[in-house]
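What follows is one chain in structure tokens, specifically the form predicted alone.
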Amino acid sequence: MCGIVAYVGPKDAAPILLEGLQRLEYRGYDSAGLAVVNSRSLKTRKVKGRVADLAAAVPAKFKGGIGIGHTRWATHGAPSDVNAHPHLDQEQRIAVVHNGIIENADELRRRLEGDGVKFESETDSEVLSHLIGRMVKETDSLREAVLRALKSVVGTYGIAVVDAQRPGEIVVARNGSPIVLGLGEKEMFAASDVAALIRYTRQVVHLEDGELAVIKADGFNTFTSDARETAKEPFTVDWDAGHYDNGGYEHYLLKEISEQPDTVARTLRGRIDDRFHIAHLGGLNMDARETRSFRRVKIIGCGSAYYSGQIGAQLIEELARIPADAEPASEFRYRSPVVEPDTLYVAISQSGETYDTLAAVQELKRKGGRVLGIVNTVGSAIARETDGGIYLHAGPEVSVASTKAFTSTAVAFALLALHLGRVRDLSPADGRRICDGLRRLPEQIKEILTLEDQIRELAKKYADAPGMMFVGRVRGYPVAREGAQKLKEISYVHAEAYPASELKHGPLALISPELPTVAVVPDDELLDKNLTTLGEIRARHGRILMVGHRTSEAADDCIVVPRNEVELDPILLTIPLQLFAYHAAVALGRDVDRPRNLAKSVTVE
């Protein structure tokens, strides 16, 4: 959640970070502001909108070559000038942007006010400002007053600081909530994501957890909270400032759903062997003999995430024929869990620094477990604390509402249930037959893509439904799950998704013509049974848009997608959801790509 931009240089810091701070703006939008220094003094402007309103607030002459910026999802306070961020100490001089929460920040702020300190905002984030104020003074340096003032904060941050008096150098520091540096020519950048940086420089430092920096035009150090000092190397990242162009589409979110084809293609990419008919994952770091020693999958991830390991563990069993199951991470880590030695953990994160599922990694390894991560980011904590994975390689998803990566994802999962099938008992035969249906599915997507034009009418036709229910079978249950996600985060029409079986023992009270159904239908050996389904829905007068392989009477309207191999199926059944949410929420005239009350990377609980 939020976004952090800080500049070190010798050109003027506020179009820098005010360019930042607009790509960043996915991760937070209810606030913005931004500081520099100059002539010893901190200019500051803080307005409660988007980054284009606080773009409008600085004046042409807001100059200085040092300086942070923040874009915020609230929290602590609403949101507003006041809460906006940069904050403040007393005297003006120390300048606080912060991701995350201070968990002791009562405390903290009873004791601050208890010594004399005058408050002027409601957030959490404003006690740091206070306390490294009061520490430089006895210090007279930033590097040791962020170090001790972090030694009385509980909670999570990625925080950058400037001191007014110090012009030359900025601190940050990461405890649970992203930082990376960027380096320049002469410059030096730093920011929650790469997002921001990627326009000027590709060579990046990601901080760990308790790590801190002190950044400077020509370079940096980096060292603990115990003040030890770390080494780190640079690495080039891999896209570029195109990679965050709308590319001409009206919305992101449009953008991403059209690029399925060539992220699934990308995601595939060499990693399907004809030879042996197996997946090439050699990130898993696990051989052969290693690999059939797992009896059972955990699956953790959060949102569509989740709903995308819901999908990887159908395949993970039905290939690998080993039991499989995914939960949300953020339920996993409050459970104490009991982490066998034989059974293989994966989590999921397209940002790779969701902070549900990091903790979830990290108590996992705590306790010995084997864990693998499926991440889009390279180089991201998760990539980092984990023992091996897989990268999606879908390009940075912009849109608050996950698509690509979600579809990625599931590709991924593919790919691991074919290799784990094939280290056991999957025959050859199945494993050609499921490489060449991966094969199939770029050109699949592209003609789903194609019906778009019918897709938008149909979620015109339903749009101005109260509600609405989404149902599907085993395979078509997670489909139906994404497909309620998506429709109620970007259009905000409520939506329920059950497994089709369960109507009967409850839902069914809701069902009426102002209730539409969206039901997943595959063909598969519970077409039958799903159609029958569709049969009490329509004795009950309820409207059914049906998502399948065929047309059917039993349903007002169809959606017929291409067939696929039976266990590939949910990946392409998923793609006209997405479009429908869309859609829907275009229709309805909703922030399509940035969803009122949520943010693209939730790196706080």
Second form
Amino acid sequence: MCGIVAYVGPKDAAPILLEGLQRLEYRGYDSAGLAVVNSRSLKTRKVKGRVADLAAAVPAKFKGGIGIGHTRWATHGAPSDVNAHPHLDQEQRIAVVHNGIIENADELRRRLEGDGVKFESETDSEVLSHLIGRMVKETDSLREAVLRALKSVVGTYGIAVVDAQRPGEIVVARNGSPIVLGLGEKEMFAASDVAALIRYTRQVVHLEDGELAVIKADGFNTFTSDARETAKEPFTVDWDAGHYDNGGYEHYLLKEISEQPDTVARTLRGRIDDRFHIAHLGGLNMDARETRSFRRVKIIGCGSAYYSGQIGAQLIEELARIPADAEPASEFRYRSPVVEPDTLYVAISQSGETYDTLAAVQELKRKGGRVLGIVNTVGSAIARETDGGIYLHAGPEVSVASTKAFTSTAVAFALLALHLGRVRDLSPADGRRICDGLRRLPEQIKEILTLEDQIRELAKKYADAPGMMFVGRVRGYPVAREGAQKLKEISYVHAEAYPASELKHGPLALISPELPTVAVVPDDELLDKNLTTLGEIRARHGRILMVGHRTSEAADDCIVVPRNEVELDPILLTIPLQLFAYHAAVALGRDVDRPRNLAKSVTVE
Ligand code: AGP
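The form predicted together with 2-deoxy-2-amino glucitol-6-phosphate (AGP) is what I want next, because the block you gave corresponds to the form predicted alone; please supply it.
All chains and molecules follow, beginning with the one already shown.
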């Protein structure tokens, strides 16, 4: 959730740290801080607010060629100057930035306070600086001090630590929260996300859980938690700094929605085979025999990733005729799931770092499950932990609300469903129909994007409502869920999604002119049933915005999108709902890219 950046090299660290923090702000944005080492003493600045507030508080001459920075998403202690990181030890020798949660922080704090340590903040993270501060006096090595301190810690962390007495090195460590090293020319970087490094280097090394690294201007060494050195191969990130710019759009969210014709084309590129009407998915690492052997598919992910998994489950059942369902990874990991050898597990994550999803994957692996990943971020933890998978190639998603990654995930599932179907009973004719449909998607998304003016006006019309109901049936239901999710997270308008068929079992009581309904109504075999539901809403004086393939007098307003194959229609029906949520949020003056209380990458439980 929080962003970490660290620099050691010949330049002044502060501008590099501030630049990196700006790039990481989507991970957390309630307070920020940095520390640099100069003449064997620490200089720090910490502020409640955004990275821009921190930049304003850092004097122009803030010299020091080694430093660490942090942008925070509060878990323990309200956002404030003192609760902002870095945290220092009592001698002001050690500075620590931390992402994650120290579960035994209260116990450690009591113990340290009993020994006379005075805490400055309410955070769990501050125990780390005091523990390391004590250990560093007992040993001659910062690495050793960090290793020893971490032995008494229970919880998750990505940390970066500097010691004013050792101004040539930074120690970073990972357990559950990402840390990536960036290799420069006589300079080294570390961060919680490549976004912070990409302006300076594309050569990176990911730390594994339990690993620690010592970085110096001329290189790095990595170690296990029992101080054994590990060997790491750097790899080259194929995104560049331009991918992280807003491209002249007012918000990253609008940029990312608008990119979808290209990002979907990238997800599809090289993966459709017209000879046999199959999907080429080399990264699955499974031969045809193994692919045929699965009797169930279980999909796990969190939030929007989970909703895209529901679209995926529907696609797999329809095209491959394998029972499939999706479940929130955050629930799955805690209910001691039965892991079956003939079930294919699929974990979905844009960031590849969502802690609940990663923990679910680790639980599955421990029980011998076969797990694939559908992931956007190459080299991320979930990509590394899974047995194989599909990269989305959607490019970095910066806005907190997921749009292009959601769409590309649904497209990746269509490819997986085609692949599983064609080694079973999906006919060549149906295979061709799906391949052709997939190929039409980018142009059809372009067409939907031309509806933006109409959708902007509709968003303005409905944005004043105190809440909205979203309904859909079967293929339309996950679309309705994602539509409600987008609206609530960026506009803060209360939004509920229900299967259309469930309305009469309870939620119909809510329907009134004050609670408009967004109805997802594709032209499929359930059209008549959906129109009947609209009639029921109308009879209760509910206003209706229908999203589908035709206009209808049963609705007050209609958004009409192009038709594809019925199985693929959910992918297209989601796009207008993204634009609707975006323009509702703009009309309400919300901070579209950084909605309150949320963070892009949820690396805590
Ligand atoms: C999406 O709009 C949300 N911000 C959120 O639900 C997100 O999809 C979820 O946290 C999972 O993230 P991931 O795809 O990076 O794992």
